[in-house]
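Below you'll find only one chain, the form predicted alone, shown as structure tokens.
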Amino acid sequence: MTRLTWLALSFMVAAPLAASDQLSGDRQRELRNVLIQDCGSCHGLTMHGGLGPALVPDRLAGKSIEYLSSVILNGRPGTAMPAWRSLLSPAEARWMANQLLQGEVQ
């Protein structure tokens, strides 16, 4: 393994955790919340489905972390996904995607 690659790896496995030591411990407890609740209003109250998609780690196989945050972040225009901008910052929404990639919601 190159050295470029050991240090992309590095980042990948790194970054998720960088976005946990950012929040306290009351505040990834609201996320979880929010996950459950409001996430889970629409996505069912353990991810597999309702309104929205599953949002369980093998129908998220293949969505990097940066693109589920982009879609909290951002919602999906002509859909019933809101964007969740105005209340979460970019590491929230970061550390919510690494949730729901990791099945840590239920």
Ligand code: HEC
Given for the second form:
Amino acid sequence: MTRLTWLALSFMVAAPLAASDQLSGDRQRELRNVLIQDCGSCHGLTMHGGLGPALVPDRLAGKSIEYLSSVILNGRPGTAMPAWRSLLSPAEARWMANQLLQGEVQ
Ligand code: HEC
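Moving from the form predicted alone to the form predicted together with the named molecule:
Now the full complex is given, and it begins with the chain already shown.
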């Protein structure tokens, strides 16, 4: 197989995934664990705050999914908030932001 064919094939496999905002049930369960265990280590197991601020609907009201997911992906330089870009896709960060806004992680 030529290098070009290989590239074309991997693009065809990767493209539908990247284009889709639909996460599998398994991935949603994994992300929920990340929210509780990793994010919770700073933001509190019930997201009511710790080293990081509370991430509960009352406090997040008015903040957009775009804003919140961008903080999740890029972190906040100069603070303890790390960037999650290497572990999460933009769709996954949006899913998490939505979970927080809906108060699903309490
Ligand atoms: C090592 C500690 C730490 C971890 C782990 C962490 N955060 Fe944070 N996070 C912070 C801190 C500290 C801030 C506040 C930064 C500032 O002062 O602006 C913050 C800010 C945020 C904000 C912005 C809130 C706002 O109102 O503007 C969001 C959203 C957020 N974190 C989500 C997450 C998510 C989701 C995860 C897990 C994927 C996570 N954080 C993991 C420490 C952490």
